[in-house]
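What follows is one chain in structure tokens, specifically the form predicted alone.
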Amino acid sequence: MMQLSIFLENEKGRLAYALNLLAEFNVNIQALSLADTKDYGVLRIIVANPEEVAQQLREHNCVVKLTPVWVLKVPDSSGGLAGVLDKLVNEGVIVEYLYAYVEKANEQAQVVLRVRDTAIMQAAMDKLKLE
């Protein structure tokens, strides 16, 4: 899956501007994460048509990067995420960052992962039969 990373200056109204653009484009945000440094923030979002949305944002002078990520279903219970991460670590997967959301349709927790090596992640996914 491709994630949109939208780079925002740490200035009043920049996050609202980006979110209002997405609303104007009729984009439904499925998941999001916001991280910041002193000078800028990174709004990471999962949407249905990431390439199209990225182009629309660029046309409005937003700095956007498409990043490959993995979305895994994890048990929505105590220790569910820890169990999945333990299996991935045992296969050599290094997680750079993650964020989670709950899918309304079946109330299942989902985790968005950015990993260092996609080939190792793919091998782990195949071996462990993770969704």
Contents of the next structure:
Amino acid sequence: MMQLSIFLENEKGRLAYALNLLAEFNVNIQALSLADTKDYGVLRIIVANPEEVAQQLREHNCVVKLTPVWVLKVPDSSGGLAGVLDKLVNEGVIVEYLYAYVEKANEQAQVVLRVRDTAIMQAAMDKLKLE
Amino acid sequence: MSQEELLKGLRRTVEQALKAPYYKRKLTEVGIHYPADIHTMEDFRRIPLTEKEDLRRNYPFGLFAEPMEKIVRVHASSGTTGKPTVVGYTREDIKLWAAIVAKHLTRAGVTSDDVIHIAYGYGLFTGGMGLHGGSEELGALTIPVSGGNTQRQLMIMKDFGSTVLCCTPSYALYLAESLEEAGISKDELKLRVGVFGAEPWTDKMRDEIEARLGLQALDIYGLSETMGPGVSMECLKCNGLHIDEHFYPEILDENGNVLPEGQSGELVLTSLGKMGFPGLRYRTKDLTRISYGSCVCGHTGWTMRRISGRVDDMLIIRGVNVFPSQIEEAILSVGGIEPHYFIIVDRENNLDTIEVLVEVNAQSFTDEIRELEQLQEKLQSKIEDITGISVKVRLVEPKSIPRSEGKAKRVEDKRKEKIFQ
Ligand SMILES: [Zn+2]
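Having seen the form predicted alone, I'd like the form predicted in complex with the partner chain now, please.
Entire complex below, previous chain first.
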């Protein structure tokens, strides 16, 4: 799964500008997270057609990047996420960042995971039969 | 040129300058009443330096050395404050200028078969008309497109088959960017030589321009007070800018002492053979070093290095001399970063601070904050390596730093405003 990342300066209105652009393109944002520092931030979103949206954003002078991420279903119970993470860590997966969201159609809790080494992650996924 | 020939030429310039009352007064003050009073180079060095301020004081035509009926053209350079400085040319001066520029172009491998695209501004600024005269003298097809209207520039370049591009280096980069945006490949153009000047630039910027426009980028130097573009220019060897024989260069330290060959300091120029507006030990405020020798292109004489900075542009940060060009060099050395930057100098708690805004692009952007911070730190340490001072780098969005079609403004010194608060 490809996640769309957008560079934003920490200037007043930059986030709103990016979100308004996405609204203009009629993009439905399935999941969103914002990582920021004092000067700038990175807006990360999951959308249905990331390549197409990336192209549209580039045409509006945004710096965007498509990053491979994994979207995992997690049991909607206490310790659900911890259980999944423990298993992955045991397989040698290093998580760079993650954020959670609820998939609307099935009310299913999900996490978006960005890992350091995608090959290790793929191997872990296959072994643990996760989806 | 032998010492005797040089002295003869300098005496002629003094003779010409003495026709202007202001120069006459200044020269009389140091005991030079006639050209014949210049017996040696030591005598010549007694001549007081001329500065932009002298031109302002004599605004508009006070320093012209020929009667007005002999002057056929004026050029002027805009001053940031007050009146511009005005220079005049006789018919012979215009011919001489064209011949000098044509000679430089020839050494750059340009011939009458070339199509010269002149995107320097035409008008009171010497850039456009200066290259124009040289181009026509050479017999090349001259396109006086002037600056601005980038889309039209691209169209003309493509349709007319421009082979030589003349403009400021920052505009050349802007054109390269616009070209890419318009989806035009450099292979669709016929550009092969670039004649870039009127602002300082670096070798990294040269590499960038050459790669993106597919031409060999050459540096040209000149200023209206001493004629205009063509005082010096690189040949295809790119081993410094050959100073034309109609200019005598000196390099001075900050106290006005003449420095020996090879040492870096302020370039001071005296014109040889220019009549309407003789240049007499004119302070260019540009920093460089010069050497004497011969080149395979056929030039024998003085060659200067690329301008390393301006006496005025020099920023003194916590007592250290810093030039914007050094910061540019550091940014470009990191790779994958656009040469668009902006420097903000300020003072906090009596300590100078320097912040450098750098644009993030598709190549340098990564999704992870950790990597962006690494990029920021890498830029900071590169700048520190080159300038010797610590700076703060701030990553900004692309195209957020204003592009200029002329000389780029790259520094804001907020300390100046604070002095008056
Ligand atoms: Zn040469």
